[in-house]
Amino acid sequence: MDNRKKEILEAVAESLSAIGVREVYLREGAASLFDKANEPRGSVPSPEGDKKELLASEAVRCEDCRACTLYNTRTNAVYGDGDIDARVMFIGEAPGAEEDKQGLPFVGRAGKLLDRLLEEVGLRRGEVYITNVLKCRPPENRDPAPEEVDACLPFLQRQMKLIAPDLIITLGLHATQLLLDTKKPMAKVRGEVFDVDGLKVLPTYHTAAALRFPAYKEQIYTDFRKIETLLDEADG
């Protein structure tokens, strides 16, 4: 099996165990949908184009999940929106009431701040790619659960595969224990840049915290202002 075969097939069973499936039954001639990869060259589709309906697909068996209880109280799954070829992922801690309204992440209040930091170091939110822990809002916009960390890690983990940024940024503090592995507070960890499994994570606070203790605006802004320093290291 060719890695092209491998990478749809892997897409395909982790997003399915995701959602609570353990066993598929194929109908007859079902193995023919995996024949394109062998086609002739020409009339393969192009690797972005894979990568747009695989993160397509991900997004629809994301609202159609049910490995937490968080569906129950959700108006929408929200998984992800920008940039697909983005060099920086931001990667929040879980969608707010405007966020579940829309199923887009950072559309509220803290989105406009994030809109706002970004713009003052020259980028647009189309540049890079947004996304949460959670896909789903929790209730009173308590923490995150840890089954419920565990029922969308899947999801997270196949978005930052099939991205591949250059840099992510993890805004606050569950994002940023999450990807580091660690229990450490913010305040011990902000603003460095830590290498994970080849990528480069920089945590910073998250917008949401900033517009209840406006300081974390311009510790924000100044770990923003490294971006272009980073992707810059990045290309060599």
Second form
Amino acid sequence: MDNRKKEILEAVAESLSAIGVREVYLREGAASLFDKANEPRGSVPSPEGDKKELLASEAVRCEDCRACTLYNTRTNAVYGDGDIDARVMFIGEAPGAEEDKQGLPFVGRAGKLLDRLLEEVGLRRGEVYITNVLKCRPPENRDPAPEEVDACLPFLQRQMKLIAPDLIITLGLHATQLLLDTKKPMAKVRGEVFDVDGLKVLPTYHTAAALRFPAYKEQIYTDFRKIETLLDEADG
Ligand code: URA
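What I would like now is the form predicted together with uracil (URA), since the data block earlier showed the form predicted on its own; can you produce it?
Let us now look at the entire complex, which starts with that chain.
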């Protein structure tokens, strides 16, 4: 077992022990999910019934995560929220002050704008799944550091595999560049559909950017109006 896995398992054991759990039995599926974190979508043997359970245990692991220094300053880790069977998954950058306080993604001003834009294309927040590249708030809302992104990435990879959406919408530069593995600016990629390991990814501007530059709002709306067609295409 490599050191990284050992560290995470030790952190999990410590937090379970703190709440009185003395013995843990690993199911084969759970262990292999861990090992296959970097394999392409579809390779994780997660029986449908286990999805809820696995996501819940990931969320617990996330709350106790100390893989980077952000645990020092977080109030809550913000794992994700929404329908775990959603066809559309949104990935933002990192929790802000309000998200850190509530433990939920996109509940501050940028989140309210996201809710409104979703409504405009006939979607409710409860029927999509929302998460971030980083699960903990960077102090003063600074940009995610590369080592923080690396440390947090396994959570996002497993989340993407377990949710297995038909469409991922990346909000803003950080999520977009990470998923597309590119350094291109938003203006060059936004509104285009990309295939990432068999997943459809549609990048658009971050709603926080649209609060500062209202012209982006119209462009996000234009991109969101593609959702229905893209889902129809996924139905074949
Ligand atoms: N901005 C993000 O990227 N994510 C949130 O959850 C809130 C604001």
